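Have a look below at one chain only, the form predicted alone, in structure tokens format.
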Amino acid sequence: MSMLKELRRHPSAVAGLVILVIFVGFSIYTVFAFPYSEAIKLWRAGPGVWDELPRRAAPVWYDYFTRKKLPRTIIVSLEDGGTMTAEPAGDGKNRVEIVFPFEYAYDGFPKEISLFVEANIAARGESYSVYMRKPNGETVTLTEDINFIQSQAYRISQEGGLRMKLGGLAPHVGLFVEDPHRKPDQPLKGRYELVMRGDLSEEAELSVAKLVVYGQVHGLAGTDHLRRDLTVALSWGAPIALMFGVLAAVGTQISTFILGGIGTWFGGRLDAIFQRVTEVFMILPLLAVLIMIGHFYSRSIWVMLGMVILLNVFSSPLKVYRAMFLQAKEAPYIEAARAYGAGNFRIIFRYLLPRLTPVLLPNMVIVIPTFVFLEASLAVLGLGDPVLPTWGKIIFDARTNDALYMGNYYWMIQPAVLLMVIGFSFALVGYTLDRILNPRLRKL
């Protein structure tokens, strides 16, 4: 309680604690709201799961920084907004017409347009045509005589023949301008109707008929090149970063602290061995060793975490702790413990280590961001866990898919900002704790 009162006197520590509480609370919420198994399954899902999301769409808050009203995704299905009529056409067939109406009131053009259709086996071999009715009364034929298959996605935006018909404009642009032969500036606003028309046998049934007009913005975090909602990876990136950083910091600092106390107390050959091993590990390039392990053995986050702890046990803090233990070893209460016959390990764990425990906590907090950035660095280099969605993995995907070149700045900036904020918060708390608990800094 006294330490918390001291922290309250430092605004920087209060700010850091507030940020950390937000991250921890959000991490707890993520674990319960998006269970691990479901999140992994969702993030690694193949085609079909993310089909209704636009590709490379900016977050919805990006719209607040523009003067235009950027388009959102419009979904019209047969069950929600669409209408279907059927009239006898002879020969045991019905002339079926499905209309997908929607209002378009945005200042930009859609990213794509797709039509999803699923039919039963009886519909195979039948065909249908697709038309677009524009607000100005014009009707554009998109395609004719498409054969039904059990499940298909008609990507209107990828129709080469339709592009030629629209004067070389991409279909998702040319269909929304008043005159496709003029340079498009603003889309034609109003009510549009996409029409499916075909002659189907009486046994034929459509289980799914859905139009998706993809927008330019989506969700709180946007989407990536695979249409995945980045909110999933950004959300799970927080608990993974905290878990890796805290476990690595606790594992390395406590192990180093205990070994430093044992080596200093026993001295002699054991202390000399600890010092030589520490000097060897200090010159080992940690990142290079982890890169080799990732390439030749495993990229599992647990393997990387174990190697990080192992390679950092004998590190420079061991020499710092040794210098402190050498001074504490000569304290009068240690001599008193020896006098009444206390054993070596009783002295180490009951008298020597507790004496310097206050120095351990700030050091542990300060090094957490180091390990958080280390995990992100491995992911950025392509050595992140292939299963987990992390902040570093997002940056890696953004870099390898030319996010900055294509103007998808949100894709790389969001995880980078979160990494900097969490590192900054731990640094604020850690350095304040060092000033409070370190006897040499209390008077400063």
Contents of the next structure:
Amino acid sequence: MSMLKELRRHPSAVAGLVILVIFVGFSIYTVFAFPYSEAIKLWRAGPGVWDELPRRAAPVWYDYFTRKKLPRTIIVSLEDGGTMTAEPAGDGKNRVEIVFPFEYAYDGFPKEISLFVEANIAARGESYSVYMRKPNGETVTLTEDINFIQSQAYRISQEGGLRMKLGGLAPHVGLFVEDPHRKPDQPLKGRYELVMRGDLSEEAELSVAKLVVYGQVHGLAGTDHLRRDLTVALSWGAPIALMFGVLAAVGTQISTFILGGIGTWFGGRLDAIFQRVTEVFMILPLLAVLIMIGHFYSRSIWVMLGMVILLNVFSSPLKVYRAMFLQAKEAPYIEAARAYGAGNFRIIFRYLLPRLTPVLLPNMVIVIPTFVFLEASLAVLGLGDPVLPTWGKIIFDARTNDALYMGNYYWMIQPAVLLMVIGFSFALVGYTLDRILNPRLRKL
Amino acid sequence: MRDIVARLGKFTLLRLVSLVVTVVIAVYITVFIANWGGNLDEVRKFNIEHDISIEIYGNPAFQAMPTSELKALIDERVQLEYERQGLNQPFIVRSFKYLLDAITLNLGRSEHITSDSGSREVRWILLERLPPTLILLATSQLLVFILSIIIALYLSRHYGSILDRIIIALAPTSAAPGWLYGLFLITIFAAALRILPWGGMVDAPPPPTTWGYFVSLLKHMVLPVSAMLISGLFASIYSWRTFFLIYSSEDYIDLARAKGLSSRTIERRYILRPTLPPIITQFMISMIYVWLGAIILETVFGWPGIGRLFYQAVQLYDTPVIIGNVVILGYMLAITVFLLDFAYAALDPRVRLGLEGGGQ
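Could you switch over to the form predicted in complex with the partner chain, since the one displayed so far is the form predicted alone?
Let us now look at the entire complex, which starts with that chain.
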């Protein structure tokens, strides 16, 4: 408690602590809001999961920097906004017309347009045509007589013939301008209508008919090359980074601390063995070994965590702790404990180790970022956990998909900023703890 | 005096022996992991069998042979090839042969990677990749080291000033590694402003003149060096400043000041000299960590050094290159550690060699 009171006097530590509390709260929220299995399912991006999201869309807050209203995704479906009329056309068929109206008032062109249709078709040979009515009254024929298949995504943007008709402009641009042959840079604002018309047999039933006009921005974090909403990975990255960093730091520091105490107390051969083993591990290049393990054995985050702890148990802090324990070992109160007949382990755990916990605690906090970044480094090298969405994996995806070259800065920068913020806040708290708990440095 | 020399000799020898043993163990662990605990042999055997079968079945000269004879022929060739590559021995036996080769720097030939000049000798591949790493790391580490000492000395003189406080507040920036700053720098200067290259070491094709090559190299070095500078500088300044402050509050400094010595002389003679051992120690320790961090930094910046080579080798399962790389790294770390011990012992008379605990 007194430690917290003391912490309050250091504004930087308070800032760090506040950020950490926010991260922890956010992590808990994430774990409950999107449960683990659901997050993994979302991140695997199977068919149908992210169909309605644009690819490589920037976050919505890009608006503030461009002073424009960048296009959002517009979805018009039968249930929501679309109208369907059917009238008999003889031959046991109905003439079905579906109109998808939408208001377009953005300062940019959509990224794509697609029409999703699902129907249980009774007979073959049923087809439909698609038209677009523009705000200036013009009607453009997009396609005529495409056959119904049971489930279909009609990607209007990829229609080559339509592109020719629009003077070489991509359909999602050419359809949204006054005159495609004059190549203006602003879309025509107003009410558009996409019309789908076809003759369907009476038994046929349209279960899904949906128009998606993909926008340039989506959500708080944007999307990646597989249309995945980055908020999923950015929010799941927080608990994973915290978990990995904290467990690795606590695991390595406490075990190193205890081994340092035991080695120093018993001295002699045991101490010598510990020293030599530490030297082996100091020379073993940690990241290199982890890369090999990730490549040859397993990329599971738990395996990595275990290996990180195992490879760090005998690491350079053992030498630091040993030097301190050597001093503490000679203290009179230890002598007193020995005099009253305390056993070795009682002395180690009751007297020797507690004496140096003020050194252990800040160290534990200070090394957390090291492990957070270690996990991220592995992921950036493509050795992240195969199923979990993490910050490092977003950076890996962004790097391998040329995010920066294509101008998708948000993709790379958001996870990097989060990593940095979490690293800073642990460092701020750790350094302040060190100053409070080890007061010989306090005056400086 | 002779006593000290003898003790120093004994210390050096013991240290050297223990370091060699250390390197041997570390390399053996690497040999074991890099061969996938022996599993990679199965892959190699399969590849040999596959290649030989394809070759023989596809050879028109053998078309007329009955299948059983063909099979026997393949078997014979496969066995020969196993023997040639030593695959007929169990992995454990061979792992020690690999270890011996690696330790004696008999690095052999790579399986997939070639050097830019077309050689398959691991030695040449490594030697080709070593200078870029050295250029990058030496430049940035020296810059961090020199800048932080100069700034720390300045701050310790102006303790409590605004600049002092700003720099101290910036110390936690070192919690983030260089590659992370690298990502930001690439975003700003290469992607958004397009004034500096995205990565690599020189333009492609390399400029023909020496001067042009040098300028191009400098241009490519700006971002990686700055990334390491940002990540290393402020914590380094902070620790040196604290360190100098502790030393400058000693009584003998007050005495020197009272004698009327200039502050420059005091700094040189009474602050820098006694702090030299820890300064050098710190420098060497930072070198160790930099060696290890090279893999990811070089990958992010596409720098053709040994760190990136290692990553490429792991991706291609090119065991000889992996082992060669780790051996070189292990030797460098060992040499650094040795120099560290030695420098520490030689520079600081308070560290009584060999006396610090008789049991070791």
